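For reference, the chain that follows is the form predicted alone, supplied as structure tokens.
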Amino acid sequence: MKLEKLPEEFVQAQPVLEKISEHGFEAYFVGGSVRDVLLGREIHDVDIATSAYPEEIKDIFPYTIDVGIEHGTVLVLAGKSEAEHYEITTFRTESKYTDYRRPDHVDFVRDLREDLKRRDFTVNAFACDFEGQIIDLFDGLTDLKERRLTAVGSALERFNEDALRIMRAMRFASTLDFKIEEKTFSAMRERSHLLEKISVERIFIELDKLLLGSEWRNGLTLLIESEAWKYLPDFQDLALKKVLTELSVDFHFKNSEQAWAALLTRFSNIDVKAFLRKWKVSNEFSKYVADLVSAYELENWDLVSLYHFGLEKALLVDELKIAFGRDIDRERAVFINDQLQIHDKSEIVIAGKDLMDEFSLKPGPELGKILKTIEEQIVKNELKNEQIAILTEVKKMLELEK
């Protein structure tokens, strides 16, 4: 099979492959980029594989960086822009995967087949030369047509080599709307316990992409049916089932925070921050998700809660409430937000220094308490966010304390 037209990303990298070929070596576009071209999807990364060894690549191109030379990868700087920087990896075979994630060592080879047969799924095992000729050694084109995910060679071996491929399979089921071939799924289920050997950060990335996929229900269903959820930190299958059955069928998550919040609203006895700590996410992400889960429990928005959570989070929460079948006033959040005089304390027209100068106050708890009271009164529209009004109110507060 030959591509009728090379995508722009391949055209731009064409001279690199041609130059390698001119020196007597093979070079191909490989992996997900070829798959995405065949599916008519946007390309994210252009990966190039070659029969040339790393040192030979460095002899061919004047500007290179050793980004993973021990595994055969050299970054070729073919142009000034980052888009013209290409990771070129030598064909290789791999040894045992003691850690179930990376090979103990790799051996460089000249044979394309040897390189492709170590890849995870047939639809990721294509190669494409600089003229657009597709090389399909494992009947990936049939799987692509049938929208089916099949492991290359022995599925048990592929998952034994890299257990993260189990999560990748579920992610592809979500993002590409692929079904899993029977033997491949059976091997996923059999090897799912190996996920305990994989870093939680890597699992999070795959699960996060799964949740944001257009067919996330497929991915979650596979997570349950494969029983892989048992090997994810503090996961509850009942919560997963509730998300599948209780969330509106056509709902798609706006962002990662909303997706994880949706899951966690179905968990029982959940300490959101403690849960996410085990997933080693950033504090910022953890706080955002915790806020969404807390806000989800509120019956209605008022000035104080809208100010505390902000309109962005409020709208994400309202979308979840509606998707879970709760009857809410869809316009209330925007209406309440419009009634707020301030949306952050930095918008208060008077700062602590102004009060210190005006009333000879010193920094400390008393000043902090006054500022907090002012903020609360302005939020509740009990006090205008105007200099004279605030100074008058503070004067009253200080006189009452005398």
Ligand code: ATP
Given for the second form:
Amino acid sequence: MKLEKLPEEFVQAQPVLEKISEHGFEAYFVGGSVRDVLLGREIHDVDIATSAYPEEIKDIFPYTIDVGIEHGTVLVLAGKSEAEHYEITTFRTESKYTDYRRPDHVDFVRDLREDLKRRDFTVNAFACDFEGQIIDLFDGLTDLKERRLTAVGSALERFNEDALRIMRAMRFASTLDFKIEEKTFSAMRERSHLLEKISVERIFIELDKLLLGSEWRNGLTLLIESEAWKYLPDFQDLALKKVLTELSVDFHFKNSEQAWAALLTRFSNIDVKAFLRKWKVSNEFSKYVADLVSAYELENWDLVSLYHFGLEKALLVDELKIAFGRDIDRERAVFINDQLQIHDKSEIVIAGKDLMDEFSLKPGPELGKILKTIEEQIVKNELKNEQIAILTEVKKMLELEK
Ligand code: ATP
Ligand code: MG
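Please give the corresponding structure for the form predicted together with adenosine-5'-triphosphate (ATP), as opposed to the form predicted alone shown earlier.
Below is the entire complex, every chain and molecule, led by the chain shown above.
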């Protein structure tokens, strides 16, 4: 099969592939980009595989960077703009996954088939030459047509080698709207316990992509049915089922934070931050999600809560509430936000330093308390965010204390 029209990204990279072949080596587009072109989806990263060894690639191109030379990957800076660069990886095999997660070592090979054989699913194992000729050694085109994920070779062995592929299968089921071939699925079930050997960070990335996929319901359903959820830190299948049944059917998550918050609102007895610590996410992410979950518990926005969480979170939470069928006032968050004089304490027109000068105060708890009180009063619109008003109020406070 030949592509009728190469996508712009491939056309741009054509000279690179041609140059490699002028030197007597093979070079192909491989991986997700070929799959996505065939599906008519947007492509985001162009991977190139070649029979040339890394040193040979470096001899061909004047500007290269060793980005992962031990895995056979060289970054080639080619084309008109500096921004144009390609990851070119030597055909390779991976052997002996004794720890179920990373190959013990990779061997460079000259044969394309060997390279394609190590890839996870048939639709991820296409190669495409610079003229758009598709090389399909594992009948991936049929799977693509049937919108089906099938492991390359023995599914049981493939998940044994690398259990992350189980998560990847569910992720692609969500993002591509694919089903999973029967044997591949039963192997996923059988091998799901091996997920315990995979780092949570890598699982998180896949699960996160799953949640953001258009068919996240497919993905979560597979997570339940494969029983893989049992091997994810602190997961509760009941919560997953609730998300599936309680969220309105056509809902799509705006971002990761909202997706994880939605899940966590269905968990019972949950300490959001402790949960996310197990998933080793950043503190920033954890705090954001924890905020969304606690804001979800609020009945109505008021000045104080809106100031505390901010409009961005408020809107994400409102969207979730609506999607979970709660009857809320959709205009309220924006309305309340418009009434706020400040959205951050840095917007208060008077700073601690000004008060110290004006009232000969020293830095310390007393000053802190005064600033806090002023902030609160401004938020509640009990005090104008204006210099004279604030100074008058502080003066009153200090006199009262005497
Ligand atoms: P995406 O659209 O998210 O980039 P992708 O299919 O390109 O999806 P990548 O993680 O970028 O996924 O990997 C590129 C290619 O490398 C895959 O298409 C697949 O052929 C191969 N691959 C990646 N991870 C694995 C894995 N764990 N096991 C086997 N092959 C893999
Ligand atoms: Mg990719």
